[in-house]
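Take a look at this single chain in structure tokens; it is the form predicted alone.
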Amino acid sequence: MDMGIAGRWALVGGASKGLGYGCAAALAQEGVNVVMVSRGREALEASAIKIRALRADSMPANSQNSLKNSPEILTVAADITTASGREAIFSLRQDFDIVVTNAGGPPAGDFRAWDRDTWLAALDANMLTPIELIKATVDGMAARGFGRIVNITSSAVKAPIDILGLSNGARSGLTGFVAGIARSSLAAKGVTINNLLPGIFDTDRLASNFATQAAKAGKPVEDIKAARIAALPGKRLGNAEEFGKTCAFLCSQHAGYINGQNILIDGGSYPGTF
């Protein structure tokens, strides 16, 4: 399926690895020009090289569509959760047709241990930063008659986890904001705003969580991982590639009637009907 977004410009946060990388790679394979943002320059540049190679490998040998076959892959090594980081992004390029917001989740723990500064840091990263990115780009999208914003949040928005209170609170705040703004006059101007809620995906963050759990339990990491996988309906972890493909579809011309939604991607783990 041709997604109809070749030649568009996308901004993808947390793009050096994990789910952000999956989204950047999938968009690039659709011929989208991508500005990849992440804090670590070395990992970011390595990921950009991989995406350029993936795109080159997927090009038809005799294709005539230069837009689709030659997307630009640019990088900005910056902390997207800071004003200076966002300034670095928008000094490179002002206008984007697609924005994928993504920042690392706050630490787990007991809410009794979190002070005001801890809460503000979580809100800055997982609620206020996406809102700032939306505010900076959405009017340009509306003026051009096309825009796609996808916020990577968490399955914990749908099924909160007690030790992830910082994430539950900040991401739920973003969800409420999006529910309102997505249904504003922007919708009539070709702009959609949706949230992707990942469940258990095979990422570095998950591997780190497994290592922490293994250390606390005094068990091998392999045992912790195997037990978690056994509890999943599909008996496997999700992968960044399939997550990215879902994101690319939401950003496509074909998804213009999907708006203001929270799309859970968890392999069927959520036990509820709705």
Ligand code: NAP
Second form
Amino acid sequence: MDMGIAGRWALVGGASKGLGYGCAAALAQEGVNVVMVSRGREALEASAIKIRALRADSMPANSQNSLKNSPEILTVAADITTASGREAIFSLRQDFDIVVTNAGGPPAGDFRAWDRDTWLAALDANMLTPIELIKATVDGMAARGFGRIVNITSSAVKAPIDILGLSNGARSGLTGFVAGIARSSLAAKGVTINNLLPGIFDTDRLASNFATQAAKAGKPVEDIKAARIAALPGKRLGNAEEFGKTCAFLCSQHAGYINGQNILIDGGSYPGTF
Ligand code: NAP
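Rather than the form predicted alone that you just supplied, could I have the structure of the form predicted together with the named molecule?
Every chain and every other molecule in the complex is listed next, the one we just looked at coming first.
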């Protein structure tokens, strides 16, 4: 299926690894020009090279010069949760058609140990940063008659986990905000705003979570991982590629009537009917 977004411009946060990388790669494969952001320059540049090569691999022999197959892949090594980081991004360009908001998640822990600064850091990263990115881009999208915002949040918004209180709280704030503005006058101007809620995905972040749990339980990482996988309906972890393809569909021309939704992508782990 042609997603109908070749030649558009996307901003993807947290794009050097994991779910953000999956989204950047899938959009690039649809011919979207992508500005990839993450803090570590080396990993970011390596990922951009990988995406350019992916795009070349997926290029049909007879369409070497078609727009769909020649998107630009640019990088900004910056902390997207800071005002200066966002300035660096928007000094590169401002008229994004697609914005995938994403950065690292807050740490797990016991809420008794979290002070005001800890809360403010989580709110900054997982609520206020996506709101700032939305604020900076949606009016331009509306003026041009097309826009897609996809916020990578978490299945913990729908099924909270006690030790992830910082994530549950900050992301729920974002979710409430999005529910309101997605239904505002932006909707009539071709702008959709949705949240994509990952369950358990095989990324660096998950590997480090498993390592922490293993150290705490005094068990091998492989045992912790195997037990987690055994509890999943599909008996496997999600992968960044399938996450990215779902994100690309939500950003597509065809997804224009999907708006203000929280889309769970968890292999069926959430036990409810709705
Ligand atoms: P990951 O593999 O650790 O990748 C995170 C990416 O974000 C990296 O490219 C990282 O690069 C970048 N990043 C982190 N902080 C940043 C910042 N302040 N500014 C710019 N870039 C930043 O993580 P992931 O598993 O893909 O997770 C992505 C998001 O989904 C997180 O918010 C996570 O909490 C959430 N999530 C993940 C899962 C899962 O199973 N994987 C489940 C639920 C929710 P640098 O470190 O170089 O900046």
